[in-house]
Partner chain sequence: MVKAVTGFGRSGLYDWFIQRVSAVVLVAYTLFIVGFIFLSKDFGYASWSALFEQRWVRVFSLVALISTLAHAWIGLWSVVTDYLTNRMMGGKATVLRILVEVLLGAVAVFYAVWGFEILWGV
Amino acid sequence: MNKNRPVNLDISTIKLPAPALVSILHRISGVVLFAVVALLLCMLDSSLESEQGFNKVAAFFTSVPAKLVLWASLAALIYHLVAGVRHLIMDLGVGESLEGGRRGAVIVLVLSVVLILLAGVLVW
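May I see the structure of the chain on its own, in the form predicted on its own?
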């Protein structure tokens, strides 16, 4: 047994590198999108069913909780899209080095925050 292995890790002292944070958030945003798609499809079905259904869904989106859900959904979609494009670019051979991976992760984080804030302005 390796005696140099870490034991009793204090998770609060571990700092994730930017590429790890981007990867974890990409997976979380994918799970959020999977859950939200069912909700949005139900709302789409209700809005297409009748005029009353459409008015009901339109009125629902004027409430603050609905706007929060919509903004969170858009945030997950934006983040997942930006991180996915990063993966596609890396598949083309760009930014595969350690420094390129770090730089790409920071770009994804900054670009996502800007786009999510713009989406928030659009929703509110």
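Any chance you could show the form predicted in complex with its partner chain after that form predicted on its own?
This part shows the chain on its own.
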């Protein structure tokens, strides 16, 4: 293997068309979600422990900073799920062309924004 192949993975010099934006956000949301698992386990633990524990979790999420954390976590989950479903659909051979890839990426971005806003309404 030629070790001196030219490479450019310097993200700061790469333009981000919609499919690239979808891809990098998929990675960022994935990393965020790995940390969010701790929050989910914490919530599951308290909520199943006792009625007081359940109410404590519910009460905790009445404060604005807690709501923001919850909304951000839901946003990461929603985005990662929508972008992941696009991957599964593309694995079935749908939308694999250059134009299909672009269209799929735009659909992912629009659909996620709508669902994330909806989740925000539900959190508040």
